[in-house]
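This document starts with one chain, in the form predicted alone, laid out as structure tokens.
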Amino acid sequence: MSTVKFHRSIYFPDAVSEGVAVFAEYGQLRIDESDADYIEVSVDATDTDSEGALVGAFANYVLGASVHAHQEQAG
């Protein structure tokens, strides 16, 4: 199992939730929002040999979705 932390000043919670939904077919992804500064996601890949790739792809997706959200917010 791996853990990814997304700082709330950069990453939108909706982008994290969207990423979890998109990558759910590749393993169990659980969101923990108990930290005031970070959204933490635990990733347990179905194929443990590809967990690093799943974590990387998931994190990149969330980053892209957050950038898009920031652009929309800026107008």
Second form
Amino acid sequence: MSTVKFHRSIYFPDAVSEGVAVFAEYGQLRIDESDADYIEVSVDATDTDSEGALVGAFANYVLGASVHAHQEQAG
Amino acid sequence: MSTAATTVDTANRSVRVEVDLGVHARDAVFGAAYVFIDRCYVWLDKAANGNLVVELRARGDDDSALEDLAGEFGNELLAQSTRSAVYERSGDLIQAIVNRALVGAGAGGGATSALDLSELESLELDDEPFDDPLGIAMSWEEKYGKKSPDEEKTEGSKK
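Shown: the form predicted alone; wanted: the form predicted together with the partner chain:
The complete assembly is shown below, putting the previous chain first.
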């Protein structure tokens, strides 16, 4: 199992939730919002050999969604 | 590079770039990171000093050198920063030029795009020649241009 940390000042919570929903078919992803600075997501891939790729692809997805959200916010 | 400190982690096949936000805008870092999404795995984090840390991890089938990856990221970051600075300085001018071009192309809608062509339909157009005693409908070449030898012969015989 891997854990990914997304800093709240960079990543949008909605983007993280969206990413979790999109990648749910490839494993179990759980959001932990207890930390004040970070949103933590634990990733347990169905195919353990490709967990690194799953974590990376998930992080890229959340980053892309967050960048879009930042742009929309900036107008 | 003074504006972005780089640390290579060969075991993890990743490179960390700390970007000085006093030099590069936050949006420029986001833009550059976004460009690299389809080349490698990208994480952003906040350093203790408030700067942004960008971690680029090579994908499984990508053997490109990590230093090269960091260098290319630095170049992209510079390009994004420059673009952002240019837009900030002349954004109003760019917007005005685009608006003018769109209005000129008829994309403004309203009056320019809705032309009243009903008058054309009421015109009676036929192929019948009309009277033109003063030669108003003739072109300059027809009226004063150099005559061909046949035409000159015809005119000469008239005299």
